[in-house]
Amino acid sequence: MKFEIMRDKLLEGLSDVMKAISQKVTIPILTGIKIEVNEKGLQMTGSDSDITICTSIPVEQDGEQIIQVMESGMIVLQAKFFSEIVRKLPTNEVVIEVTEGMHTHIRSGKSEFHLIGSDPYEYPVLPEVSDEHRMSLPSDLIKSVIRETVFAVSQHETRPILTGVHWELKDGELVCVATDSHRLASRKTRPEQVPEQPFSIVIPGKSLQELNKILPDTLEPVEIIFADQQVLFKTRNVLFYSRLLEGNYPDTSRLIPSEYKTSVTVNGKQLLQAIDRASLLAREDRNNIVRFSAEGGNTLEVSSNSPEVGKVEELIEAQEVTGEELKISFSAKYMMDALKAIDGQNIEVHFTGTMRPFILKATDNDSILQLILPVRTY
């Protein structure tokens, strides 16, 4: 195997590979990226067994040669030692080279770099996945939609199917959700191609923010294809797959209340930054939990109260109360998350009374709607 490549692109694809590399592995291979390179230009493939991200670079872009490729082939590099290699080489031309043995030669400029290689056979190969099921989303939709989600998973693997966020499509509807059981979040969108099977699959927190850091900012379609155990993700240059939860997702429309005791409309900045105020004095072990309440007429009380640091009270003026008075507390910390993932300027919150879960919601949209638990102090 022997190509020449343009440093810059190499890097490109590297660091995208590179998120699925895990030192913490129980294949030793896995430490390792799978380089192939022919004709048709070099593919890197890295996997620790739960993602696998493969990444292509063509030989020309644009009308511009990026690979020179001299011979096919494939080898398998130790992935720390070869990114920090290309990172630090002096010029943008690379050429690498393989001979006997696997060992790999790289050279750029002056410096060259020997490193021995593994078998290419012994890595594992691609996941199957058919097309029977496919759709396609926008990149930055995705992007959105993982950001209005993923951070109401849960942490704990004592439930391991909360660890992941539960997609389902039906009537032609794509319904996102996580929950730890404390909180819930949910956001809603119609894609414009759906498969005709409806289906519900649950993808790994870990697996959708890594996915994040790689999707482009624009509106490039990406594929999603399902199968029984994986989902791929798949952009002009880039395969994303990850293995699904297995097991079945609570039912978790039964949580949303259907009707409500109190209702505030308020700007949503204003509400997050007052009660990021307040979680300045509210005590860490006790789950900095800030108090609200909505008192007779459009002013609400954010409070917090900690006896050895002090307490704190701000008012804010909400745009509209209406329904009964009300006293609640709850997790500063999940408040600002669900403030964080509406991010609208005007938000709704419905409480149903001080022990019940309330819902957040932007006033001119309902595809995203957050859920949070009060806890009891009142």
Second form
2 protein chains.
Amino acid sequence: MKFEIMRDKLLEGLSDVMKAISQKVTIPILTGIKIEVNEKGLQMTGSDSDITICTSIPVEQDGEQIIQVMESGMIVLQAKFFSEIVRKLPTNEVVIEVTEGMHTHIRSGKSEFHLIGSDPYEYPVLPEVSDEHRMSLPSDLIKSVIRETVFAVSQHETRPILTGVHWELKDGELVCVATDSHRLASRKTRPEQVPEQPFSIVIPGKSLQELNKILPDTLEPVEIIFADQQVLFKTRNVLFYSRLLEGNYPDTSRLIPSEYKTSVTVNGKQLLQAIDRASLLAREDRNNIVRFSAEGGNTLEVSSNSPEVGKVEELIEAQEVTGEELKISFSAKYMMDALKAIDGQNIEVHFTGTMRPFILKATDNDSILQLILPVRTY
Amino acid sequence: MKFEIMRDKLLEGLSDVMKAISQKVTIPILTGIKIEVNEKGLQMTGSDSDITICTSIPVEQDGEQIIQVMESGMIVLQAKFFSEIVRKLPTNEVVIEVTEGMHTHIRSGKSEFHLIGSDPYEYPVLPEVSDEHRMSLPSDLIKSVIRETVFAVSQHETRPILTGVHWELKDGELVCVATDSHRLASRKTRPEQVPEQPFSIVIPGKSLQELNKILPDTLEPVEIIFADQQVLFKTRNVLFYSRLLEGNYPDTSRLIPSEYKTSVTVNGKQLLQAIDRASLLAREDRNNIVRFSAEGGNTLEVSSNSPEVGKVEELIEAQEVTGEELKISFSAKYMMDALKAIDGQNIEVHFTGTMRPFILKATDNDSILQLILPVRTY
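Structure of the form predicted in complex with a further copy of the same chain, given the form predicted alone:
Below: every chain and molecule of the assembly, starting with the one above.
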């Protein structure tokens, strides 16, 4: 194998692949990156067995020659060293050559690196994803869907299925739901092109977080192809594979109340900042609980009390308060996560009593719904 | 105590004082900030017993009223909570009031915080520094002196005196030296206004690092006042006290060779980058050693070899190489620290043989000198 490549393009592809690399893998070869070069260009693959990322760099792009292939071939190089070397090379031209015994030479300017590679035939093959189910979504929409749901997945392995986000397609609508059983985040969207059959998959939260880092904030279409155990997100130059979680996701639709006793319309940013301040003194406590009350006209009060430190009282003018008077307590962290996900000018909060879950949504948009279970303190 | 203050000014002063706050203090009251307000303005003090920082905010500055004092007084507030609260207040007007029983109220917009303060009379008094020795240096010069020396202090408490930087005034010249006994950094400067008597003090490295964060990058004069056990750096609004290290600093002048066998003149940045790359594969090893050789005309070679990972070879064209051929090994980290401190276009490296310390300095400037002990590998 021997080729010359532009360092900045190599670095670009490498930084995507590196997102799949973990030092904690049990299969030693997965600490490496598989590099394959042929007349079409360069392919690099990184994997931690749950996630596999594969980037392609074409020989030519936009009329510019990026790679000059002298000899096709494959090698696996230690990801950590290879990426650090490429990052620090002195010039933008890099020659990579593999000689006998997997000796790999990386030359740039007056620098020469010599790494001992590993056998590329020992590297796991890419997962096979039959393309029976596929749909396409704009990249920036996928990023929004991830940001608005993934924070609510469970961090505990006691119910592994809850560490993923449930993506379900029904009647042409894609519903994405995450819950850790104390709160729930839901996002609906109608893809332009949908598969004929309904589907239901659970994608690990961690995979979606890495996917979010790789996808561009553009309208570029991303193809999503899924089979029983794998999902593949496909952009122009990147293949992102993730393992799916096995098992049935709980039916969460019946958790969402449809009748309300108290409803509040308020500026989302004001409420977020007030809760942030109210929780300042409560952060030491395990639960980080704030109290919320709507008892006098349109004035809301958010407060907290930590006997050893002090207390905080925040008043907020709501646009509208309807229904019964209310006193309720909840996790400041969950509330702030939910408000950040909605990120709306004006939001509605609908309560069904002190001990029942309440929901949040934007006043002008039904696609995002956030649900939080209160805490008993009053 | 009751006063109103502009939040941004309060925050500015607070961020300096917070640099002295440590959660690891043994005296509980030092987790707090002492706040004192009188007709002149506001004074805040933070301390970890080694360092004490005291900032003043005047009632009026540049014709603008910053503080309105309704009632003088003092209180000690938990530093962590107080600074977080001030940072997140909703408006730029803050009213702070202490009522009976050290109950402290912080009001801004529709937020009200209530903290339980501590007795200000339990807070340690400021160190007394008699002003028999004093001099003045521009703030940016002090920052340079710190950056060029402090990295070389010892990180180990086996010889406590080496954890500080030695500041010595002799014949009108201030010489600042740090060494961890494997390398040495020295910086000379001639202050415009010097005390009549020579002096010799050892300032803890940690204090100088905090001082560097507080001082502005301007020509503003800083007064330096020192006594037997304390040094005080005084700017317009900040008093920075540091404990001094006790004991005699070793005489380091005899370590510095005055005769050389091999001398090299080379671009400092090129050498720094080459050593950075050459050490990439050696970082796992405890010592992070690179080899350096000057054996063929003006071409220098920097290389390293980590049997399990691979090897690197770097060639650098020097401007000039004089004297004997040389092969030497040294810590890449020490060399990079020294090159960063000199930060010169062209640097000179003078060697006195494979096992003798070598020195680095800028070609056009004698004020900084760096010394490194080699490692035996050849």
